[in-house]
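Given next, in structure tokens, is a single chain: the form predicted on its own.
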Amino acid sequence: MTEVIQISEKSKDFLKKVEEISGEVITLCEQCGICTTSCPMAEDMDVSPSNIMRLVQIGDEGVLETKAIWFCASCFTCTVRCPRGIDLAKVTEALRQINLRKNTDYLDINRMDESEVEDLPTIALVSSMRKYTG
């Protein structure tokens, strides 16, 4: 039995969004979880390559807050093995660009101790750096 999930405009609006940046047709995914396990990533996923593509289809635009997105190593090899032939990198792409461009601070080194500031990774230091000195 087949279920039927409403979606909303606003949710429409993620998917279109998602599929005009990254070029796929998402909706064609039909969940088959080949991308989950092919992707040497995906165990250190907090969700699954094929739940991504899911959330995404329903609009969920929570999986914009996934830790997920940015795991990807952009490898291909869900692509390669993906029966529909939908290129996950490039929806994994697009939404890294849409968290981007909401232009959100998660990092101030102003307000960090510097024990913390210590354990960053010099590259999260400079780009601070930058984005704070015009």
Contents of the next structure:
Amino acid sequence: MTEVIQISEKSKDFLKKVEEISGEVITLCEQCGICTTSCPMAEDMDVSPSNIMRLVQIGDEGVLETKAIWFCASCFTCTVRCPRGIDLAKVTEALRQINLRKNTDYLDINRMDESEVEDLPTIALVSSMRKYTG
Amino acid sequence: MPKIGVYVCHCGGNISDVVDVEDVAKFAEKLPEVTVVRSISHMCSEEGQKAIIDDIHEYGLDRVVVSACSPQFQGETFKKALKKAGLNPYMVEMANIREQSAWPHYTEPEKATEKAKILTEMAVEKIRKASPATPPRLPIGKNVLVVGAGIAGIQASLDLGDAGFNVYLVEEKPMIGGHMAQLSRTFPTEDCASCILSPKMADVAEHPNIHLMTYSEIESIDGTVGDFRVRIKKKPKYVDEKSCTACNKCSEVCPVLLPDENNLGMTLRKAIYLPSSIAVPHSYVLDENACLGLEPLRCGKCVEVCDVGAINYEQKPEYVNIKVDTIIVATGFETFDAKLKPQYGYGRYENVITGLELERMIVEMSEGRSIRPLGKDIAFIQCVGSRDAQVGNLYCSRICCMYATKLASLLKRMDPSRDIYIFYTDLRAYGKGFEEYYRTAQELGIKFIRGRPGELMENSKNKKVIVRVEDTLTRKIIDKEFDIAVLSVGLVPSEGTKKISEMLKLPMSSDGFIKEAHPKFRPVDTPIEGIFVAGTAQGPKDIPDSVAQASGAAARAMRMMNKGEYEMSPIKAFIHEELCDGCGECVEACPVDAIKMAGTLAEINSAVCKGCGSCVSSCPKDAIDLKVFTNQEIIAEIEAALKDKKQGETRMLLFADDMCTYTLADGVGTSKIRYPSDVYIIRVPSSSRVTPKMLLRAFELGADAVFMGECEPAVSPYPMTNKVIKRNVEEVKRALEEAGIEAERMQYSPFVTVMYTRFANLTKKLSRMAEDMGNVPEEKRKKLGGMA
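One more: the block was the form predicted on its own; return the form predicted together with its partner chain.
Now the full complex is given, and it begins with the chain already shown.
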């Protein structure tokens, strides 16, 4: 089934929002795919880095639901290789920020068993509470 | 006393439907020194021109004002009419009441008529102060220097030589032909490159009008059009070109082995060698850096075997001084150094090669030699060094898509079992026959995959190249091993291009290639008179484009030289020596280095001066002026534009450079885009010509706002004028503030000729601002009097 994308005012606003937060001109992306094969995480991502850029270009907010934006390790390999000079790491960070700013709690430490907390890596706990610092 | 004739044109209704032309004519009758006024249906018609000529004879008119259309449109017509009547052609001024009044103000006929009157008065006042101008004429000969003997230089030289011009063709390499002589076949026809090039190279060598100097470098160039002095160093070849029979005996005995440049170092040559099998001149060359014999007694084998005695170790560099009238720069390109993209492993992985290397491999193969096996699985990586912000080359090299397609097609035809992939970002098959050629390649089974690999890796066991690339159309990552990965390297300006442009002070565009005088209409002229550019020195292009451009450059050079006399624009800066104190501000301001200090006086070289007037507005002593657009004339226009301005009425002045802003305003008028009728346009060669004093005078006389328009630097015929304008604008703003006047009343913007809406919006904004602020009170304006 080929999906139909309706481009609306909302999609334009989404693109504008991501451009504002990231400070990058996302429409500059020429979809060459150099980011994807530079990315050490690409194979684990549900959509490729170049696809993330495309989804933002057309204003598809579904990109916020992808796992890929959380897989980005901010290693900046894409950033130093992008032939259009786009800082992709900033773009994925902007997408994460949009999610984080919704202030949705997925984890309440107070409700967790002590043993459960102990099993979790510290960094995972810190990450989960990152919204309070953003 | 001057006698002026004023002619108001109806333009068959174009003007008279909006502007009351009879009213304008009646108004003109009362203007000073006006002897005759007529209103005529079409001034540009034979009838209109005849009226001017007859009146000049009957009434003894010595100046003419034509209130009609844009001087850019019909200026030449009336100049010619004056010339026919025996007057100096610069004694006519046009009031542009069509593009600047009837058309943009068509909804306000009364205002349009009033504006037409003021525009006519401005023209009358300007022409009252005008003096005859004669375009300086320089004698010009028929000698041309062509720098670089690639296909562009060869074509330009042949065209010029055939037309009877005397050509000096200088090439730094020991042979001519440039990059084309290295290629296998040419796209999209697959002609054998050396087969189509060789006859042309032979023509050059034998041409009676072409003096070919190979293995030669330009040491220096001084002077200007009609009188360029060139010093050329002919490096010693140590072999006499004429007697060498190319028997190869010398090379056979030579004990020194070196990488062969013609094969990009992939094969070896001797210290005495033939630069290429198709070399013209077909003579051996001795590489002085490698030869052992030049140090006496160490070697000398080649001399012993040379039957014709062509080898001479004693040869010294020879210096040749020539005088030429024009120059064509055809210094070509170099391929991008693939080592600057280390992630592709060129120079480290043995199976990563460049497109040009593959060209040489195919040529060698066709001659029965093999540099290396090419394998079955072949990948082409496009855009290496092009369209890449990471290496600073934003431009497309234009030829790589097609040369990769060509190389792939040749390899596939040689062995149809080969699996060939071209990894591209955008496939550009724009030229004649290119799209069809692309289709043919697809028919052959070559796979075009849309994706740019991040990096290439080497399989440490079999040394094959691993290409990992996202197929951006399926969003899947392709991972495949190839026997060879070919980098489609782009084009960059050659060292020779950089050197010659420094020597000649040729401006470069942002991509580092030589800039044209105008990107659309003067694509082979450089901004420096008498110097032309052809081929890839101007920007990446293929062979047909290089050849066409070379013929174009040759034709432009012929056009300049053929008359034996070169007529320059009379718009030139000149010095009032008695006022010059030798401060040197003008030298700094001149964008083309036309001014030098001769002792304590500035001296202008009119052959170099482009007539922008930056120096005029930079001179603190008013010691420089500009012909045809003198200070007196422009002040007269300003005064007329602001004459009899009533309290509460707004009037704004817009200084428009002829190249961009004036053309833009004409375009806005022609498109009937409305803008406020209280904007009065004053035409200048460049707004940098407008002095701060003039601007202050305008404010003193009650201008509510003044706007300066100028070409954007990228398209400006005079680079750097924007700096001068900004400085002047800042100075005026400071003076306004001191007098308690809003600095915003002085504005400046660069334009290109297509910014119609921007022009309309800016003038509307300016008009609104002036209305909001109200007129400048007289006591404040008076304060400016002292400054102006």
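Not measured: the values here are computed from a predicted model. Throughout, rigid core stands for the largest set of C-alpha atoms superposing within 1.5 Å between the two forms. Residue numbers count along the first chain shown, from 1.
Comparing the forms between the two forms, the C-alpha position of Glu118 differs by 2 angstroms or more, with the core used for superposition.
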